[in-house]
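First comes one chain, alone, set out as structure tokens in the form predicted on its own.
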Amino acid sequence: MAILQQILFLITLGIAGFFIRKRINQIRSTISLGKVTTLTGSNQERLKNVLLVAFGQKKMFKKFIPAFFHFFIYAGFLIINLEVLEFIIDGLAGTHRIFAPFLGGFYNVLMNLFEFLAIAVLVACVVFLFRRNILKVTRFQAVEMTRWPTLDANLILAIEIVLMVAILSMNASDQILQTRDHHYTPTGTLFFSSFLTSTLQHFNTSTLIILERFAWWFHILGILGFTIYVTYSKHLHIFLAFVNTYVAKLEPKGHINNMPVVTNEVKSMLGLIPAGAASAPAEPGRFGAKDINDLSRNNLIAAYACTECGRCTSECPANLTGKKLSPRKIMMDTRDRLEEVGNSIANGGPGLNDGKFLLGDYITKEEINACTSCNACVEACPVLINPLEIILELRRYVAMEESGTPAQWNSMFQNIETSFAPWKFSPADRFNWAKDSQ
């Protein structure tokens, strides 16, 4: 029996780990559709970013009732998931419990504390299943939750809840075992679990090994289920997160990138390159961004490390207007996009000249021109994405490539290049305003 377990846990993790990294480079090489940018600043504030706001969720305790409660499901994924180990190690050796006798005492307690994270990541999803779908808390219900967004939310928190009573009922069921068959290594008292052992006391001796080896498979077959799932999800952020953050910009919040052909064509004009220094390009390529092969890939991690969470969007004074711009939608959109192109490459399509792109058919020059460039959305995030960066290349393009700019922008633009102003006015009157206040 334990060598049939052997062999199918094997073809079992294989299969798993053949379609995980199918999709993983996938999600790499569409990725590397985008821009290669070079990262400014040091390592040690990029690492910083990662241990404060990626693995210790920094930024998620501004809201502080739903950072507590995803504070617990975020422990209880890194935490319990030690305890996949083991069953990745029973399953290979055809083991039961096999760190048990090497740990002793400590392994009762480890158990114990992994039960308490079950018990506490279960109690977490049904409050936030609460907050979805009774309470509709705002910030959930807009336009671009459209149904997926919203079920892939609702399925992720209920297969949660499912794994966490499989684990605790495999301990129920395991603790009764112990008394009966010497087999079954002890763990000693299970605190949360004991609670289950009085409704399955009356079952057979048969029965509680069918149900506890039941619950075993469940749980590491639900494990590889959901991190296949996760790849095709918005909680891909559970690892990009940590790739996001270390990516992300270091520069003040107000910087925005120049664009080094222009620059250095400024430059030349000035007189500022000197003699004998490598000159721009004379073919600059595309201005700005039309499509995701425009964008960085910086910009293409940070649309799969997306939480969906709507924080950016609550914050964003455009969308609190009434406007249609949401920059939860902008990298929604760009997601889908990838997605799109992704998946047409991988099954031998046209990918990028499909005749779309993602401006235009994701997203609209109505939603770009609102923006205001305040950076609320960039302060708000959880895990420093910047939507703002893909508005401003697409609205780039639109200027640069099509002239599509609204009249009034025009003039401002003008006014700027003449006058140093968006107000038509000469520079030299520029203070005239103050000698009337002395």
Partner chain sequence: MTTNLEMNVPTLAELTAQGESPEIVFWVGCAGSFDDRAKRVTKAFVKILNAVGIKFAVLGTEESCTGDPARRAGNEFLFQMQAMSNIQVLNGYNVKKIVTACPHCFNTIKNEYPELGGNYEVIHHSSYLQQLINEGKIKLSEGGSFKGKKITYHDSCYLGRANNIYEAPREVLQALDADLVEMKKCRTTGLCCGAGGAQMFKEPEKGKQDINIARTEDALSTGASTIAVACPFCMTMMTDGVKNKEKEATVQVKDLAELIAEAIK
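Any chance you could show the form predicted together with the partner chain after that form predicted on its own?
Excluded here are partners and other molecules; the one chain stands alone.
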């Protein structure tokens, strides 16, 4: 019986591992479609961002209530995973609570901490379900929050609740069994699950054994299934948010990335370098971005790191005044296009050459034209995602490859070219203001 369980567990772990690996590889190769960017600035500052913003949740706490509850889920995720390690060892070795004898009295402290976190996660998930579905917090109700994103968010919360209930019922039945069968390693009293023991007390031992085993298997299968699910979900932020805070831009937010290809051409046009020196294109390809492969890998990591919280959109002046632009949608569209291309390549399809593009099929010009580059979205993001970078790359494509910017912008370009000011004034009049002393 025990050996059968061990074999079954090994097979389950293998299958889960296979699918998780497959998804990780696909996501990694889809991100590799983006342009390589060299990270500038100090490594120390990047690590500081990871520590403060990702681990420390610094920017989350700009909105205290969600940050407070999210913190429990986050801490629960990090710490309860230690217990998953025990689950895996127990599953493979056919042991029961293998860490207990090694940790002695501390094991009881640890288990009580886990139970406290399990309760906290449970409460937080209920609060979040309430905020999304009953209170209907505005930022969760936007147009881009269609069926799947809404379902995805609710599913994650529901799964977490179920997983926590499984842990608590396992501990409750385990505690009763400890009094009836010496196979069950004593853990000492577990505060939260002991509330459940009284309701389970009247069950006979074999029922309790089944319940404990069922809860154990349910929890570990749930965790494994959840891990696979996460790779298809917005919940991937639990891993990629850490990566994103490391690769995020360090320059002041007002800085726009330079285009060295253009610098070469402009220098040769102005005679600053010999014309021949610039003619060899440094990197062939489009100016700006039409599709995901024109964006930087950092932009693509950011798309996977987005958990669709909508803090960006709720601060966006264009969105607040009813324009179509939503920075969250920019990130969601980028991710959807990434997934579409990734799946197509994985199934031997045309990949990027499917006749579709990020610009046009996902994001419209009306959206990108509405951006005031005010950086409110960048400031609001708890994990340092920069939707503005993507918007600007798309605008660059429209301006330089399509000459498709709005007519008024084209006039502005013309004015700058001919009068060296965005308005149509004679450059000779530029200093006239000084003549009139009033």
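Here the rigid core means the biggest group of C-alpha atoms that line up within 1.5 Å when the two forms are laid on top of each other. Since the structure is predicted, the reported quantities are computational estimates derived from the model, not experimental observations. Residue numbers count along the first chain shown, from 1.
Undergrad: Classify Ala428 as shifted (yes) or not shifted (no) between these two forms, where shifted means its C-alpha moves by 2 Å or more with the rigid core superposed.
TA: Where the cores coincide, Ala428 still shows a C-alpha shift between these two forms that is 2 Å or more.
Undergrad: By the 2 angstroms cut-off, has the C-alpha of Asn415 moved between these two forms once the rigid core is superposed?
TA: Asn415: C-alpha displaced by 2 Å or more between these two forms.
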